[in-house]
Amino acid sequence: MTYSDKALIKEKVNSLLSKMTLNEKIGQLYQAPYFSDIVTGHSFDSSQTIKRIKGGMVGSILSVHDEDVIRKLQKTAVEESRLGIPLLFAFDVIHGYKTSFPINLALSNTWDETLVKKIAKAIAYETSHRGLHLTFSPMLDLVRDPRWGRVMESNGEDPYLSSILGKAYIEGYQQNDLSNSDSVAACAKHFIGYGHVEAGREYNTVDISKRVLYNMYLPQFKTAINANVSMIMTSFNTVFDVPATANKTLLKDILRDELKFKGVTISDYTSTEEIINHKIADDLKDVAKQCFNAGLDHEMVSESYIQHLNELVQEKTVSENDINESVKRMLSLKYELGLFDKPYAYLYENSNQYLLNESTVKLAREAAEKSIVMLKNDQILPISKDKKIVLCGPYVDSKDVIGEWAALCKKDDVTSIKEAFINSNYSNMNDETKDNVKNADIILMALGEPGSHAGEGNSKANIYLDKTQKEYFDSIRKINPNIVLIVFAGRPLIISHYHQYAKAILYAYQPGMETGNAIYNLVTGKVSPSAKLTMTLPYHEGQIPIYYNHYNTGRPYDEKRPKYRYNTRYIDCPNEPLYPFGYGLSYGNIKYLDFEIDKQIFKKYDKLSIKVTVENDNQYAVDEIVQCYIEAITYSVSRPVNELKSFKRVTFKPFEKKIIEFELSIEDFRAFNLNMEWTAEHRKYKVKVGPNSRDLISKKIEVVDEVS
């Protein structure tokens, strides 16, 4: 069935709904974890899960990749339960089912929605021909800190961003068709908050006001919604001091009543029985009252609601209304699945077939080629054939750059970067002895963090290379200070000192499988580097939690004046980040020139058209992001100094010249103002363009959108 198919649904929703009992209605409610090897929370009893899928206890299960598990419990609730209700089967395929494509933080620095779409879609079959019909992605929380370990699985710091690369992984990843076979459903995560913890600390407090909460961190929610999203997933933190599982503001004020999520909502890993170290609920049974009320259908992992709902509706504490209204909506996913019709038709025969496949593993190279950013480079990339090189460093020939959240993706898989020199048939390349250190051409040295440095429960204070490598480094810079960095890591580092002594940096994030191949290929001149950050670089981690999208503030740092004491300043550090959103380099010599908008006043039903030359001024070919910002110049509260609001990845050839052309529209200008009304108000604001958030070019312009 596709999604045109509601009405049908409808009609066999309601038809089975009548034939349930009340338990059956709450077992559909519960997704029960089952003995796995992947196990991504604390650990779990799941001795009686066969038992209460026999009678209709469960709804979907967590993390189980086994197909032939996977093939017993479907046949255990199709054969054997009264009703034989198909399971629904959810694991964490993030950047990755068995092919490792780059983690998101890193894809997100290719800003390109069609080549995540593409991506998704090659997740998604693999996925779905594993028997699975559920990945818990994409995770759309705002990122600001790089001190928490989740931002590896993020899109960054912004939210127009992010909105328009979720919306490109939930299109890939469900195909607009759910019954179709190749493809899964989406659950976006985490709602809502999670990015903003204090201290970058996992599971930590968020204290957010509601007109941040609007402007930044719901967009992309919004837009996930419209595009079908079939599951949005609570976080785990508090948001108005209420734990986001059990917060009816969040649930159904704003998600059901003003977003209009039609879908299923689904704790995180047993965040309902949290609730209680939140302080806000007794017990088991008072967890399960709080949250069902609150709005959230399906309990992931804890027991509240199969232990304590049948109970709380015979106390009409719990109204079976409501139950039936939440059962409908997973009855409704699993009939979109086709799963009553083919419960068993994610399942194949040798799937391993479907893995790895030729076109998948291309794209895992394209993938890294265009996510691993250069943030410097003294004219000594790319190398020539005819340059020495030593490939040195701990990471050279490291395959331990797939990151976290991999679901089964091997490092065997991967291909280390000295491989990719030897496969390649590099003749100039020579091993690290000092003789030919101190001759090389070229030092080509790879540092970083280990994989489980990053991702869930892995927050850090200290986000530098650690003091062995730094020494490494100094040593081998002592001898040949022809050093090109590159930095394997699952969040940003604090790489100031690098900065500073190297000749080049690529910044390649976690990149995957195809990792060698890709720095073969960005090094050689094969590929020009094209990404750009989506995550600010600190220059020192006394900045954090810095931003792009900060607010000025009434005394902001004075450049003519930068030793006055009485504004915003650091007397230790610069205000500025290493490196700013938006920024990267490439082998092009990419210049922006004439900028021009074709209205001077803006009024609420047009369109503002926008130009700008851009050229290419030397002899490589090379993709450029162009950027296109606004900044309010008033309002009546503040904003952001600068809003990401458009952006084009634009190819030139060598030498070439193009008029790139933005159009912006009413709500491109529009925020929550001081009355919580969505307006841009009748105000001044610069339109700003350029290759990176801080060396941009602007024109003002006068807005019209009176509030009536």
The other form holds:
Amino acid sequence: MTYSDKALIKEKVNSLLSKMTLNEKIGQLYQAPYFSDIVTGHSFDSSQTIKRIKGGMVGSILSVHDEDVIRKLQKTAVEESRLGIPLLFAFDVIHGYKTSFPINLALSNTWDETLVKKIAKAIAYETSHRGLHLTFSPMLDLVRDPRWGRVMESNGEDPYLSSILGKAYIEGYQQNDLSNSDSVAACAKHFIGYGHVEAGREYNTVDISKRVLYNMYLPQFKTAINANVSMIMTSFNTVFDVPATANKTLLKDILRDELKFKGVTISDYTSTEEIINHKIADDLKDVAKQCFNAGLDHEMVSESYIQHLNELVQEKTVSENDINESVKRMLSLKYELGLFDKPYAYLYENSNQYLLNESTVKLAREAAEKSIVMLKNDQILPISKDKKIVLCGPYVDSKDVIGEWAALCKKDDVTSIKEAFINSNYSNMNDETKDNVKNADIILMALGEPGSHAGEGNSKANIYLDKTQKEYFDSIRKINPNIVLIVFAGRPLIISHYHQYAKAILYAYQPGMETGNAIYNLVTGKVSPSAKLTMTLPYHEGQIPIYYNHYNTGRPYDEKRPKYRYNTRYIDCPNEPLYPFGYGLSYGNIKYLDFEIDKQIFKKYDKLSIKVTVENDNQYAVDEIVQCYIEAITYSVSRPVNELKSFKRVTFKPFEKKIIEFELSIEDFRAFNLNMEWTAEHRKYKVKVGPNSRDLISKKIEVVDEVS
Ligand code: GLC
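Now that the form predicted alone has been shown, please provide the structure of the form predicted together with alpha-D-glucopyranose.
Below, the chain from earlier opens the complete complex, with every other chain and molecule after it.
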């Protein structure tokens, strides 16, 4: 959108605002539900919504995706309300509208922002051709606790990677013009710290320090704001003991004053009135006063604004000027979406033609292939056509692999593993009889957790595969140990037992509709696995929270003295996870050879060139995600033992050697120091490169940075 467009929009918004009554202004700050089936805890009657639309008392609609209903409600707003202000329709389309892509945590395993941007664009295309204007995505919560069901929606445990991928989603959804019919507005969520819920228990207390907030949680939203995200959604939890939805420090001081966010802030579902449960408000009037004065523009589902803001303005406890600013942000978004000129623009005749098209399904297969992590391979994969195989396990013909928050994606559209093998006329595939199992060269077994076990409201204390599946696995392995195990889950599960016995493990998460075709292509070697974990896979649930960018502590574990009592350790479990952040195998034989940096003293305006020679020493063509980390050897506060600062997905031909170059700036060494200054401090640091966060080679460097 050009500057002149912005000026024109500002003029139109101001002109419209001057005609609006106070109630009509307040109406723009209300997101109404329509169907009662998506309601958590509240019953309401949708005819209320129609009446309110006619009265100009609704700004946007939540989770309506039936095109006839969208058209009906929009027609009511445009033709029957006094000013005809169009409605904005919003829906959670986070990893597919009708074409189901892998869940977001799986997509983050691709470490491929170009691919994620393409996927977001494809999702926006389907979504915007079905009457919808905004998606509640990307979810930017940092996650360290697989008991929390919503890890499935996230980009993993690292702020840098989550920032890069969050930007890719936003650019893919919004492209460079919200008014074109292939884009939708994006809403970054949840602001902020929701992934830090204690014990991984949904909606539980969050307690983070200011420095953890600034160093680990804010970078993703800063990047999202710089990528012009249209909306930011507050989270259910408290931050510094104040609910995010009524938190002035977050919504005004940080979001508006520090990060210069110009878009709309929206609550989460009834998170405004839930500040009563948080015990900081007495009633809905108090809710409206606290949330609005803290800086919340738009209220989702709850009715504190439409019921009480008017009287609060009359009482002068809320200023009409502030109301005007929030309304301007909402109206500007609607103008940018082109809704005033073309309120029905996103509604098409026989719109099914825009769904599930060939290129989108092909993209979903590529995404699945690149998001499935090969954790182990004892020279059993890829399977050659002459091998006798048996497909088995409860998920080998399951379609329950699209995950939660699946919008209009259907399990029926999934190609299962078994179907993919049948469709590919894999001749050497045998039924699961005792003899076939005994005589097979390879057992391809698929286990998993149901899709309904992750997502919102689905935290789990027990994150093992269920007992039946463990017994099944053990019964088969005692007949034939040559098991290739495929795991479907919405989160990292505890799979240490399987790691011990399976000859290969593919951690598939929930890969979406192309599950079977992707698995087939990977296990037969048509495509090499390339994905790498973005969330640590624990050895034992007792280690949780466990993540790569942890502090060293005062008594770091000493692997040379594993039994020494007085170091940070457990007496009954290793400190190390089963598989670390950044870990994943391919069919290549990747070696990290020479590694050099171009300077020993690195100053504020310098660029640091890092070159690492990487070789693929076998006959497979593979992608390798080369990672670059830093470590502050000392700093005025403790900093993590490793911090991801760059990565590159590199394609290798068979037996190819390449020099991979990274370029770091002073910004990559900075953090908030003891005085909360954003600086690198004049210290010694390490620069590290490698295939994951554990197996790194490093060089020391001196960094000089005046306080920024
Ligand atoms: C839910 C979720 C949020 C979602 C919103 C609208 O409770 O917390 O992520 O976007 O409500 O469905």
